[in-house]
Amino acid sequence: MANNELSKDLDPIESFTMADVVELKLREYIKRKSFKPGDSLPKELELAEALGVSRNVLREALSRLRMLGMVETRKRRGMVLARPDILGTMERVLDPLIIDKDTLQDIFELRLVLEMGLAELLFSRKTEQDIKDLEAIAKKENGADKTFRIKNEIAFHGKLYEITGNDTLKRFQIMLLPIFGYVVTLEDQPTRGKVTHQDLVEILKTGTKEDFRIGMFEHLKPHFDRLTKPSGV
């Protein structure tokens, strides 16, 4: 039997270091005790003794939790459970120059899916001023060169995320800007859907949430179509 066939039938044995095991045990302990952000954790010596490991091993495991933003050290309180910065790690590595092509495509697809789901928040939180701001952005598009078009595209979609009022969505959109700009620069010709930004503004003014979902799909359809091609991004 060929090696590649055998690998399908047998799962490789995972090899854990002691720090891996301690990290897992600490995560389980935190969940089991229902710690909340701001709660104090036991001291290092107490944890090391309870786990039966050296303080060096414990510190390596704790350093991983710190890097993830799960624990932090405060004056006079020692270690406490932190409020994790969910997007912090992604912000540090989300750079088109250091991400492979397949991952870039995955992230871009995530952006498309997110924008397909904005309608509910947009229609419940939009204001007259928001609509005016979107109209002003959309009116600048005609005849714009490629560089300006990219900036305008980012401005329009960025405004949509802003209207949602969801801080995590807004922050995530800002993180995606380099990815979005990178993908657009790969186009030989401008990618434009049947529904323009001005059309989307009109739907926000007079249409329904379902109209907007349909309109957004038509607006993004060239991107969706391109993703089905074998060439990828």
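Numbering follows the first chain given and starts at 1. What you see is a predicted model, and the numbers here were worked out from it, not measured in a lab. By rigid core we mean the largest C-alpha set that fits within 1.5 Å across both forms. What changes on going to the form predicted together with the DNA:
- Remark: with the core as the superposition reference, the CA shift of Arg27 between these two forms reaches 2 Å or more.
- After superposition on the rigid core, the Cα atom of Glu202 is displaced by less than 2 Å between these two forms.
- After superposing the rigid core, the C-alpha of Gly117 moves by less than 2 Å between these two forms.
Switch from the form predicted alone to the form predicted together with the DNA and print that structure.
Only one chain is given; partner chains and other molecules are left out.
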């Protein structure tokens, strides 16, 4: 249908509601005043009056900021600014069932890009204990059934992210897991690269960053191969 395509190309006139405007105004206000986490905001009634809207509308906007973790409110104590919960916010919208196919594919690729880029951090931060942990995970894999292998796969790659010592990265990965899993289930057959987890650990232990990147590529190669087929252009 031509109409369908049309409605995708030019997104509809989003009539801004007062809540939208107030949300924006509050953001600006916070920035302009360069408030920092812990600072307290005026009371609802004052804000509402200052903005010329009902307390109702103001509360809708505040409710949004509260959801993002930008403000916290306690009865009688008023409102205070807080640090937004970045990962938590992202989690709210990362539902594989709602995201469109192209974006899912994009995110799948994003994960591959991340794993290929981990090498630097891994080699500069790995410890002997980390290697041992990885070895233990990789070893368990032998002769395990399918469902266990999937769990192990997650554990192994999860551990890699953990080694980077980058907590945001790690949580980001956990967040992407369901999406990754969802895309993988769409594949026809289980994909296994030539390079196994045990190989990767060995490289991490005795090899170089370059070796690891090549190894990781081989490990992920089945996924990369799927990509090169012209997917959804």
